[in-house]
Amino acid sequence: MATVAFRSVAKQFGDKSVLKGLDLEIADGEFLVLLGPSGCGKTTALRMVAGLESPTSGEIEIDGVAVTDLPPRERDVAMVFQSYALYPHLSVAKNIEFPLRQTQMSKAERAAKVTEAATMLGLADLVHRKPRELSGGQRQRVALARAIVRNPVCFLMDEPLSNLDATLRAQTRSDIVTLQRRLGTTTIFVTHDQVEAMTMGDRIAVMHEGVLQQVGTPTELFFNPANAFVAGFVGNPGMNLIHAARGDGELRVGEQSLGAGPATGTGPVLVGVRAEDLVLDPSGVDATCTGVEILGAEVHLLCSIGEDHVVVRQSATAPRPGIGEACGLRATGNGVLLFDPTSGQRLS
């Protein structure tokens, strides 16, 4: 196990700046998720820890030692890829054993470690099969077994669940977290899926356009986002962002009241309100229902307030407007946050 640190790490590909001065520390034994949309730099950051990419500037440290100039084989990390990256001509056992074949370990020792890893991941009955004979979930478990058999100081996982179906993805999420807790190995997990991030990470580092936006626990990011991007990206659905104005203790859209506002301050704001804190109210702000998502016990109403698109979460049994019908919306005041409409930064 080890700590991992990015020290003012920047990366450019030609004229494109992919990472812009990333400063981030991952604690020993921590499960940290790098979360962000495609192109935000999260995979590039992960590849630099593995030694597959080199920083344009800055340093990467593992356990307090700069590894920026070390080749991948000398970093003692193991990477799990989105595409599994298994050798199709080798059996499950041989795939798991592969990282050990370059060591001084005896054949018996290698076999014992393969058996231990395969058993840990429920692959004991599949060790003689080839990858083509396995399901997607089984292939991903082989890739995980190949990583843990080395007993590395750090696991690096690059969107390892994105090729799995929804049910299998949920089960594998649980399997990976359980495995990481059991081994206590420092883990950096890259994903664009905020559900994966919220359910797996000890902490989440949210990235956007090469810039680290906020680092915190899932609860911290959900209830106390530092800016409008984090607010809208974290949560399922993300926080609604509504252009409004504050003044006289109210938040107003045009001449209509969205709900109670701060006692002080005036001028335009971006109002952040979660889907469960936005309710139907005829006396609220004029809106139009643009869609209905039925999710069993609850329903998501997709609505528009002018140019802003919002989601209202309510019980499946509650009355609701039809698609295309007008309705009124009001913020209940629970958890309403205000952001600067230009910079997106959180307002006190």
Contents of the next structure:
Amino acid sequence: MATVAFRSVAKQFGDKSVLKGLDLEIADGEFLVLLGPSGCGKTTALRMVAGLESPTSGEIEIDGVAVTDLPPRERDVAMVFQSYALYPHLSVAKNIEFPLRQTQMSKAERAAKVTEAATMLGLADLVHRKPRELSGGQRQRVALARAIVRNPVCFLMDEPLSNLDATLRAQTRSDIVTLQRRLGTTTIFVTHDQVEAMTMGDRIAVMHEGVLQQVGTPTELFFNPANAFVAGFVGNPGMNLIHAARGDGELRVGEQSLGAGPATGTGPVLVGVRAEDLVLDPSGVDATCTGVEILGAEVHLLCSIGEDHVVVRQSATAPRPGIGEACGLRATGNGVLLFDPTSGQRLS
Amino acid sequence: MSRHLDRTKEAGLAYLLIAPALVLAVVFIIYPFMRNFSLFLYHAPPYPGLPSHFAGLSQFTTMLTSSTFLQGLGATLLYTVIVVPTGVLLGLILAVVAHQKLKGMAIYRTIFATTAVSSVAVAAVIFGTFMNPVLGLLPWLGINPNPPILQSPTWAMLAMGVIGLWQFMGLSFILFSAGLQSLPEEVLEAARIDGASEVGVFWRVTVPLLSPTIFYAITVGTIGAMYTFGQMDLLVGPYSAQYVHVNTLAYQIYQYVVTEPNPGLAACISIALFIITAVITFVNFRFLERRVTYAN
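Please show me the structure of the same protein in the form predicted together with the partner chain, now that we have looked at it in the form predicted alone.
Once more the chain from above appears, this time first in line as the rest of the complex follows.
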């Protein structure tokens, strides 16, 4: 177990800058999720901790020691890849044993550790099989067993759940969290799926276009996003962002009132409001229903307010407009946030 | 009725579409193969135009015990042993070196791949010049055995092997280069993170993952080596080939067709060579393919 730190880490691929001065510290035993859309630099950051990529500038530290120039084998980290990256020519047992064979450990000790890791991940009956004889979920567990078997200082996980079906993904998500809590090993988990991030991470670091946008607990990110990008990316669905103007204690779209606004300040603003804080109200702003997603007990109404697309969450039994019909929308509750429409930074 | 007509039309179109491939197969594969069997069963007449006599298997059994055939078999196997394992190993090493992301590697790759497309005549001219006892590179380097290399029963086969190796190495290099390009990068990265050194990654991961390519290179190389005679003919010639032990079975077939025509004997050696190649290929499949791992 160890701390991991990025110190002003930047990475260029030719003319393209994929990481722009990342500063981030991960505490000992923490489960940190790097969250962001494809191409935001999260996988590059993870690969730098593994030693598979070198930073163009900056330092990577593990337990306070700079490891930037060390090869992967000298960093004592373990990585679980999106494709699992199992050795296809080796059995499950040999796959799990592979990292131990690179050490001075005796054969008996290796066998004991392989058995322990395989049992912990429910692979005891599969140890003689080759990876091609396993299902996606089983391969995933072999990759995890290979990662935990040598008790590394840090687990690095690069979207390890993305190849699993929805049911298995939910189960494995919980298994990984339980395993991490049990072992207490510092973990960096990369994903573009905000549900995974919210449900697994002690903290989440949101990245966009190579820049760290915000680091915080899932609750902090959900209720107090630092900017419009985080607000729109975190949560399912993400926060609605509506172009409006403030003045006279009200938020207006055109001449119509979207809801109560701050007492001070005027001018254009980007209003952030969660789907559950947006309600149908004939006296609200004009909107058009463009679609309906039925999720069982609740439905998501997809609506447009001018150029902005919003989602309204309501009970499945509540009356709702038909697709293509006009409706009125109003923001309620205390969850309304304001962002600068140009920079996207939080105003309130 | 109309359904029957449709099916007839469809079948007609199918025959039309396969006709070009069928004609080529009949003219260049099936007919020569059948003709070979017919030659195998008949004694060739002493003069062209005279009738052939049915010989059954007698030509074949006589050939099997002849010293020329046995020496040719030995020469063929020795040539294959010199060329194939070394060619596979060197091709793999060169491909691994060329796989490094270094400046100028494209030129290096082109140079090595070119040997695969060079004709045996070009190879023979290049190496003939090297080994020329008067003007060659080897005498210039102080290596000038007596008798000269190409007239020496000790060195001639090795010289033929080096030429074959030079050509096969190019093919082997191309195969391994393609194999290395298709290796799953994440598996190699996983091995590095799991603590393996670069040498460890090569032997424990790269080589096993290349096993299908290794198996293919050995099979193709063996079949190619068993049918080699170009450099023997161009650099040694039919009258010295037996003396210097380079009279391979393929070269004997060529001689019995061109220099001292005996089509029946040529057909017998041809069938023997076919059987030997088939057996070696079968053994390759039986014992080597077991060790091959196809990724997923």
